[in-house]
Structure formats: structure tokens, C-alpha cells
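One chain comes next, on its own, written out as C-alpha cells in the form predicted on its own.
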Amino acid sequence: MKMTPAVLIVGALMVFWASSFIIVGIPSMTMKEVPSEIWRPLTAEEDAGRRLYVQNGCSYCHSLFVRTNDWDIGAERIAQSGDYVGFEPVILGTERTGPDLSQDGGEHPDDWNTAHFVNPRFTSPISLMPSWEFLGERKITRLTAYVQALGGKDADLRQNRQKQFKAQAVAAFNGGADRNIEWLHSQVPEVWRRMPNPYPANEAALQRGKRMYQEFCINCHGPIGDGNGPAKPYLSPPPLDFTTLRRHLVENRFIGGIFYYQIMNGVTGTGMPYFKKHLESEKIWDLANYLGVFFLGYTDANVEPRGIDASFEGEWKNTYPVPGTEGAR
């Protein structure tokens, strides 16, 4: 066949329309406007927040869908077409400069989200996200409402859990420092409350812990661990003052497991999020050692009961005595 301009144009059009049908036509024909099991309509407040999300280009950095190959980022649920029924236009986003938000509802309480939108560094010290304080309080409330709705009925369950535990956390805080610590520790399973830190608090471990603290914790708990970070005015109850833990060490010399559990799992209802998707095991233990050494003056690293040391660990002796006792343990 002789190649002529007419044949070239017709061939190009055929390729274009065939591709368009495969990419657009077939998905459109197979998509069903049937809500998924977690779908629910947005309230007026949430829909106003969605418009703010679109207008301010949040989709440039955040996606609103989870793929089958996203299990490695801690995905809880794969996105379905029924999750987006009635959302016009559907702004899914393609970039993940920030985390995916499709299931973000109820991951944090409302006050954490408010602090985050005012200045993301308040809650995530190394965040690249710009401040949205210019939106004003009313619009930030609406944006928070939309984010808290992401995940539909699953998000509602998480939100209810946040509110349930927030009431308990606020009551415990208002009961004084001792009552607050008692409540926080009571939320940690017994096996963790009696578990020492299995890693030595040597110089390398403390430097790693310091880095973790600066990257994730400092703007809530403050540079000296007294809970006076810049996020404090927005959070209820406020961030924990680690120095209030000292008086509890004589009765319970184990702090490693308590720190680990609450860093890993967070404290639902408070501004303390979980970090099990951000930090692997050793980093959490190193952070626990850093909190103990620099804010309490004590760590239970390598006290009994202990197991076999990891191959990379050198000799180390715990020289941090329990406050109120004599000598190192």
C-alpha cells in the first residue's frame, strides 16, 4: 500500500479513536453508579470543605485513591469506583508529595487537623506542606470536616472512636498530672508495661533517637520535653510533659515498653498520632531511649529481663539510675 497523506491521516485518526475508546469508552461503559459499602453523601459542611480542597489545589500533592500495589504504605483498603459516586468532578490527584488522604478521616482528632492546617510544621516538623492559616478559622473548620469525611462510613467509625477517647483523655488531664499519667499508662497492655528497652542507650542510639524526636515530636512536646511546643495552643488535652513521669519511676522502673507502645500506636483522642507506619522498630526503641535519658534522666535499656544481644551491639552498661534510688540498675 502506498503511503499517502490521506492514508496517514486516516490511520492516525483510527489509532486515536481506538486508544480513546480503550482508555475512556470502556471504563465509562463498565463503571456503575452503585455506592460502595463505605460510601455516604457529604454534609453541607463537608461539601464546602471539598470545594476548598479543589480550589486550593490540594490534589497537586495528595491523592485520593489507594491502588493494589499500595499495601507497602500501610494501606487499609483498596479504592473502588463506588467510593466516588456523586462527586463531580472526581479529583483523585496523581502526586503523592504528601500522603494519600482517601482514608484520612478519623486518623486524627479535629484539633490536630486544625493545628496542621494552620502550620503543618506544628504537627509534622519536616513537612513541606504550606500553611493554610490565610484561609481563616471558618474555612479551616470546613476543610477539616471534609478531610474527616474521607473514608466514608469507616471514617465515621474512627471519628466516633476519637471522640470517645478524647472525653476520657481530657477528663484525665483535668484531674491533674498524676491522674493523667495513671490514665495514659492504663491504656498500655500489662505485657508492655513490664517490658524494658532491649537496645542499649549508647551514643549512636541516642543520636538516632534525637533525630527522630526532631523530625516527629519536637513541635508538640517542645525542645526540652515539657509539652510546650508551638502546637500546644491548638490541642486538647495538650501534649504530654515528659518531666511529670519522673515521680512514677520508683514504683515502675520499666518505661521502654510504655514509650514503645504509645509511640507505635498513638493515644487515640489526643494529638498524639501513631507512628507504626513511619518508624520501624529500632527507631522507636531509640526514640524511647532518647526520651528516657534526656527528659527523665533514666532508661531501662538492657535491664532484666533481657534476651540475647543483637550481633551489632557492643558492650554497654546502664549508668542511669532510677530517680530516688541509689546506683545504676
Contents of the next structure:
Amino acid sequence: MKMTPAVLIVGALMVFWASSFIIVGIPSMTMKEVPSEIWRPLTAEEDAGRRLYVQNGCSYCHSLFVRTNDWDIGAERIAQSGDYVGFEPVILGTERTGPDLSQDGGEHPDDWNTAHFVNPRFTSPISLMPSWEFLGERKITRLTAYVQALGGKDADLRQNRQKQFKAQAVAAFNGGADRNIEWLHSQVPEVWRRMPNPYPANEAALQRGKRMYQEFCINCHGPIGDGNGPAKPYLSPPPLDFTTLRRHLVENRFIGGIFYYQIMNGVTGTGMPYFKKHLESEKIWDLANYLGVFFLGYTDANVEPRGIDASFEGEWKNTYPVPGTEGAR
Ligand code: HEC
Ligand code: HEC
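Switch from the form predicted on its own, shown above, to the form predicted together with heme C and output its structure.
Below is the whole assembly, all chains and molecules, this chain first.
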């Protein structure tokens, strides 16, 4: 066949139509608009928040889907087409400058989200997300409602948990410092309440702790650990004043394991986020030593019973005999 311009044009169009049919046509004919098991309709308030999400370009930095190969971002559920039924336009986003938000509902309580929208640096000191304070209180409430609905029925379960714990946390806070500490520590399993910090509070560790405190904690708990960071007015209960924990030390010499557990898992119902996705184990122990030394004037680092070994830290050399030498077990 001779390659005339007409044949070329018709051929090119056929290739274009064929690929459009495969990419757009077949999926739109075969994909069913059947809601998934977690889908639920949005309320009017949440839908208003969804429109704000689209209008303000949140999708330039956030995605709304998780694939199998995204397991490393820590999301538990893989996105299904049935999750998006009726949400027009479906804007999934391709950039992940910020975290994926498809399952963000109930991850934090409402007050954390409000503080974060007013100024992301309040809750996440080194965040590059812009402040949305200019939207005003009304619209921030709507955005929060939308974000809390992400994840559908799963998000509702998490939100209910946040609300139940929030009621307990606020009641404990209003009951005074002793009652508050009692409640906070009742969230920590017994074994962690009797576990000292296995890492020595040497200078390097405290420097690392300080650095992390500035990057993750300072705008809630404040530079001197009294809970007076700029996020305070938005949070209920307010960020913990660490100096109130001195009364805990009167009867109990262990605090390292409590700090570790709380930083790792967060305190559900309060603005205190969990850091297990951000920080590795040793970093959390370093933070625990930093809080103890600088805000309580005490750390249980290295006291008996010792926890997990850290083979490279200098201090261990003297306490653990080298196998095969005298004194080895
Ligand atoms: C320039 C990029 C950028 C834009 C635009 C942006 N974000 Fe973010 N967002 C981030 C980053 C980075 C983080 C992680 C740090 C933090 O917590 O602030 C984040 C965190 C979040 C979180 C917290 C997630 C979690 O569970 O920790 C929410 C919710 C959120 N963004 C919602 C929004 C909404 C809604 C909009 C639009 C109104 C928006 N973001 C616009 C970058 C962005
Ligand atoms: C968004 C604000 C916020 C951020 C950020 C934050 N916290 Fe908290 N933190 C809180 C709140 C609120 C509580 C609970 C206060 C209450 O219930 O009285 C809390 C409680 C705690 C507790 C519990 C203490 C105990 O004895 O049970 C520890 C430990 C703690 N925070 C350490 C940290 C560390 C370390 C960081 C940074 C890695 C951090 N927090 C970041 C708000 C925050």
C-alpha cells in the first residue's frame, strides 16, 4: 500500500481511537459504580469541604489513593474504585509532597486538624504546607469535616474512638494535674510503666533529642516543656506541661518506658500524635532522655533492670564483659 498523506492521517486517527478506547472506553464500560464496603455518602458539610479541597489545590501536594506498591507509606487499605462512587470530580492527585490522605479520617482528633489548618507549623514544626487561616473559621471547619470523612466507614470508627477518648482526656484534665497524670498513665501497659530507658543519656543522645524535639514537638509542648507552644489555644486538652510530671517521680522512679510508649503510640483523643511512622525506636528513646533531663531534671537511663542493648554506645563496654574474658557469663 502506498503511503499517501490521506492514509497516514487515517492510520494515525485509528491508532489514536484504538488507544482511547482501551484506556478510556473499556474501563468506563466495565468499571462498576458499586460502592465498596467502606463507602458512605458525604454529608452536606463534608461535601462543602470536598469542594474547598478541589478549589484550593490540595491535590497538588496530596494524593487520595493507596496502591499495593505504596505499602511503605503505612496505609492499611488499598484503594478500590467503589470508594469514589459519586464524588465528582474525582481528583486523586499524583504528587505526594504531603502524605496520602485517602484514609486520613480519625487519624487525628478535630482540634489537631483545626490547629494544623490554621498553621501547619503549630502541630508539625517543619511542615511546608501553607497556612489556610485566610479561609476563615467556617471553611476550616468544613475542610476538617471532609478530611475526617476520608476513609468512609473505617474513618467513622476511628473518629468515634477519638471522640470517646477525647471525653475521657478532657475530664481528666479538668480533674487537676494528679488526675490527669493518672489517666494518661492508665493508657500505658503495666510492663512499659516499669521499664527504664535502655539508652544512656550521653551528650550525643541529648543533642539528637533536642534536634528532634525542635522538629516535631516544640510548637505544642513549648521550648521549655511547659505546654505553652503556639498550638495551645486550639487544643483541648492542651499540650502536656512536662513539669507536672515531677509529682509522678515522687512515688515512681521509672519514666523512660512511659515516655517511649506515649511518643510511639500517641494519646488517642488528644492532639498528641503517634510518631511510630516518623521515628525509629532509638530516636524515641533519645527523645525520652531529652524530656527527662531537660524538663524533669531526671532520667532513668541505664538503671536496673536494663532494657535492650545498644551495642555501639560507649557506656556499655564497661558493664557488659566481652565473651571469653573473665567475668563473662
Ligand atoms: C505545598 C504542599 C501542600 C499543600 C498545597 C497542602 N498540603 Fe497538606 N500537607 C503537606 C505536608 C508536607 C504535610 C505533612 C506535614 C504536616 O503535617 O503539615 C501535610 C499534611 C496534611 C495533613 C495531615 C495528615 C496527617 O494525618 O498527618 C492534612 C489533613 C492535610 N495536609 C490536608 C491538606 C488540605 C485539606 C490541603 C488543601 C486545603 C492541603 N493539605 C494542602 C503539604 C501540603
Ligand atoms: C499537636 C500537639 C502535640 C505535639 C506535636 C506533640 N505533643 Fe505530646 N502531647 C500533646 C497533648 C495534647 C498531650 C496530652 C495532654 C493531656 O492529656 O493532658 C501530650 C502528651 C505527651 C506525653 C505523655 C506524657 C505522659 O506522662 O503520659 C508525652 C511523653 C509527649 N506528649 C511527648 C511528646 C514528644 C516527644 C513530642 C514530639 C516528638 C510531642 N509530644 C509532640 C500534644 C502534642
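Residue numbers count along the first chain shown, from 1. The model shown is predicted, which means the values in this text are computed figures rather than measured ones. Take the two forms, find the largest set of C-alpha atoms that superpose within 1.5 Å, and that set is the rigid core.
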property	result
Shift in Å of the S19 Cα between these two forms [rigid core superposition]	3.1
